[in-house]
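Just one chain follows, in the form predicted on its own, and it is written as structure tokens.
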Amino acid sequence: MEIINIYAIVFGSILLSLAFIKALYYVSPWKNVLAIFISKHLTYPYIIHRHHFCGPWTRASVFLHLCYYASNLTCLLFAVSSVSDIARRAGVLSLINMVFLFVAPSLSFLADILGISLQMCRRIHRSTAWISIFLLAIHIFGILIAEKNTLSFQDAPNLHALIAGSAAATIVLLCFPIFRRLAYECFLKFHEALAALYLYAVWRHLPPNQLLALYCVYACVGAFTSTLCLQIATFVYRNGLFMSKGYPRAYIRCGIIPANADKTKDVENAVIVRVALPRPMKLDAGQYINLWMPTVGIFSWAQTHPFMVISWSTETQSSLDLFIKPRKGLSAALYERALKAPEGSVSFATFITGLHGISQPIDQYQTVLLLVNGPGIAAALSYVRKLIRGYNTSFSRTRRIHLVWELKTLGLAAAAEEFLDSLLEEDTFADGYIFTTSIYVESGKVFEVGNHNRGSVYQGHPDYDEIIRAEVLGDFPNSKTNSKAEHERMTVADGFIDSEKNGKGQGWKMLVMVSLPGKQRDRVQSIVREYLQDGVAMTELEFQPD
């Protein structure tokens, strides 16, 4: 490239910089606007709706997917003169997309580079792998179309592309959730082996002037190997692992099933972890922890599972608690382990990564709604002591804090009161409160949990719709202090709304929480749609229970 070139573009692109940030300018009082626009008729509502095997796609979700394809497409198609021309641009094509896949060892360590969600760093890697393949697929059969008369296998070139395509084939069948929900350790175990024998097979078949597709190789393995020595170093580092202190250490026990529980249904029950620290950290609301626990069983060893924190404080933390619903795997183990325990709970030695997750800005809403189902509590706890917390210091633009959890038995509330007890302990402020519960239970004797009467037990499902339009209009007669009109008053107190410039339901800024099945999270998502012109919104947890 001649010297001019690298100047026009430069000095283009300074100039494209100072246009966008003035226009930038211009936009932003026009801000609340188009968010609210582009939430109502991109982010949320469906194209195509949750079904087994795919979706839920919204309008966003398809225009992004669409324009990365028709790149992709594009790419690939434009001025090409022969079929091979099209094989040998999809082969690299392939590689391009595929760096994404082998940039860090774990998803939750990239999703916290990239600054994302989980489940939204879950969405990236599935999207370009499905183009990856479908790139590789054009390459391959393109290839067998140009050379179908010279090809031979015994070559070892061809050889190993044999090798590639068939370690990519088994990644795609084992993908499908009949194989991967048999048993995800050894899926995942087996996933990662396969994308290592994919890469080398890819490097030994490329000839050595195929530079860029050799230059994507080694960046896969560049940035894998930068991104497992930092994840190494955290590893060393937050788990003291040259400290005189010692390893991390977990301390089990079960929760406590109430005594006027119905024993005639399968009450559900959780396993409660304090994580002891050998050096304390400081954490964010709605983070979770990945835990190594290799002394449990015969397999443990190879385990690793993430588990949100509730614990929650202003300053660095010694111990880490965690509230599990037993399933399978890690978790009922632990949860056999202390319950055959003699003392109640049992002690093993522990290993932990992280920080992961992203914390969701919600001290500047007025009402938190939390909508959660079984073990999703777990990522609701620590936002609910944040916000409480935030309310009693003046930091936090939070009047209201609403609990909604859906239930099969209260045996999971019972568990839990505990931990729901010193939460509304700690909300007393000004002889008033701002957090309220609301227990919803499918089936099994219903009974008050906990000795305060802060919160409501009732039969059956909760109806999302009536409870988004009680807060949205503030009705909620049975809080102490925060009648619509002290709430009115206090907010307009801080400044946060102006009836008369922004007009009826302005200033009710809620922020909808939830971590529900997928059905219900679409449910939810759809119902908001309709109040966002009365500054609702809604984010998902880290955790769903699906």
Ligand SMILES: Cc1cc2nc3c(=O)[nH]c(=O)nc-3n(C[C@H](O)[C@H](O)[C@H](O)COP(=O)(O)OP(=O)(O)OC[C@H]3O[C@@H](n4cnc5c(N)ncnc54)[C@H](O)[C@@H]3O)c2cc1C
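Predicted model only: the values in this text are computed from it and were never measured. Superpose the two forms; the largest set of C-alphas matching within 1.5 Å is the rigid core. Residue numbers count along the first chain shown, from 1. Compared with the form predicted in complex with the ligand:
- For residue 537, a C-alpha deviation below 2 angstroms is recorded between these two forms after rigid-core alignment.
- With the core held fixed between these two forms, residue 26 has its Cα displaced by at least 2 Å.
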Given for the second form:
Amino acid sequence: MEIINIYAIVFGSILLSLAFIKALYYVSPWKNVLAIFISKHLTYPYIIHRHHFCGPWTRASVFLHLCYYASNLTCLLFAVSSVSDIARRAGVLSLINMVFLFVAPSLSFLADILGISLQMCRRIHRSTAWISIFLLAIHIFGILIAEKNTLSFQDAPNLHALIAGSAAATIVLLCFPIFRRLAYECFLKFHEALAALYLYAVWRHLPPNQLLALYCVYACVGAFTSTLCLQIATFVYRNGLFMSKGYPRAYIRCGIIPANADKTKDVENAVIVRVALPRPMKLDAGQYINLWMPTVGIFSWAQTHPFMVISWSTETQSSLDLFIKPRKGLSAALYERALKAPEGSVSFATFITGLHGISQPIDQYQTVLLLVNGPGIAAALSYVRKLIRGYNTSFSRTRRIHLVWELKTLGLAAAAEEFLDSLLEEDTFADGYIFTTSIYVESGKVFEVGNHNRGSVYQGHPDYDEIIRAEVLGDFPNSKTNSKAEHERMTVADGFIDSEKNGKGQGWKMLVMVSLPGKQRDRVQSIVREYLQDGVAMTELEFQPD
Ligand SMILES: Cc1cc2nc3c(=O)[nH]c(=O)nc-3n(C[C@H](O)[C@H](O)[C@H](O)COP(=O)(O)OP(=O)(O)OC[C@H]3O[C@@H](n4cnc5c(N)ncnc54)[C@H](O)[C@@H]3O)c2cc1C
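With the form predicted on its own done, generate the form predicted in complex with the ligand in the same format.
Everything in the complex follows now, all chains and molecules, and the chain you saw is the first one.
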């Protein structure tokens, strides 16, 4: 690309950014109306619902994808002279898009750099990868058509093109969900190895006169190396690697299943991990760490796993608590080791990366409804603690926190009882009792969790329609003190609500935070869409159980 073209692009971008900032200033008085309009018509409704291989796609995501594809196709086809010209452009465009895929060694780290959630970062990664592959396919077919008589795989560049193409095809094949579910860690390592092979083969394939394409490869390597160094530096700092205090250590035990639980059923349990840190750290609610425990099993040195931090404090923390549901891999190994430990607890040398994840702004909502399923509770606990602390110290507007937790059996709830109890104990300031729980259990014996009498346990599935409607109307008779009248008294006194408008007056806002399997999440999103004008919004927590 000529230097004048680069100048024109940079100059044009600056002018456009200035115009955009000015436009934002003009629309700011209508930002609430605009936000509701965009949510109601673009970001909440789905065009394509969730299916096994694709979706869900909202109107906004379809629109953005179309724009993305259209801009790439314009660059590909504008004033094109021949098939080989299309093929050459497709190759370069594919590499330009691919730079994003190599920017950081882990998506968690990249999401932190960009200030977006891990889910969002995964979506962008996926979309960029698909368009790169699409353009690569055009490049390959274009070259096959244009050079069908002269193409020979004896030449080193063409041989490397074949290797790159095969690596890309294998990456696509491995992306089928079955491989991820079968052995996630193997999938991840293969994916990374194939990506590295692809980049190397592309570099060897490119002729020296393809400067822009070569710059893209160098940009991938440069960006990757820089972020890797940054990540290593953070890793060394967080784990206190050159400190005299030693490394982090994880103390692992199983949750306590009470005697009145139904032992005949397949009662779920949890692994409770406390990571003692050599260097205390300050974290925000809703953040997670990646745990590397090299000595737990034969292959555990090659794995890192993300887990939400359930502890939260305004101060720096010298230990982090995690709540883990055992699956089949490392989490199951931890459970087995803790179960067999003679003292009921076992410890391992551990390293962490992070803190990762963005913390949602929650203080301005009068009601916060947390809808979680199974291990999704781990994503909610730190927020609940922060909200209660905010109420106790008059730093937050929240006057009601309702945790709705759906479970297969009550085992997980029993394992989490100590954490729920400690939250309920903290929630007694000025007889506020702002925190209430509703636990729905699919099967097994229903028994009382804790002895605080501040929540309900039901058999069956939660009716999210009814739960959200009740919260909007302030109609929650089961709550200890937060009856509708009390709720309105508190919020009217704080000047957030107009009781005559049945709890939906100016300024009242409710946030629905979800950590649910995909189908339930979609359902809640469509329910919340109906209440957007009433001040209800929804947000997805960093961890969504499947
Ligand atoms: C941001 C985030 C926070 C999480 N927080 C928690 C939590 O607090 N408590 C909890 O119980 N679970 C949490 N999880 C899920 C947890 O990380 C995985 O279930 C765990 O890694 C399983 O380990 P395993 O070897 O036993 O899994 P396996 O039995 O081998 O696999 C079970 C499933 O876990 C997922 N998984 C496995 N390894 C990883 C990995 N390295 N990264 C992402 N997903 C993986 C895959 O979907 C896989 O299908 C979180 C996941 C994410 C993405």
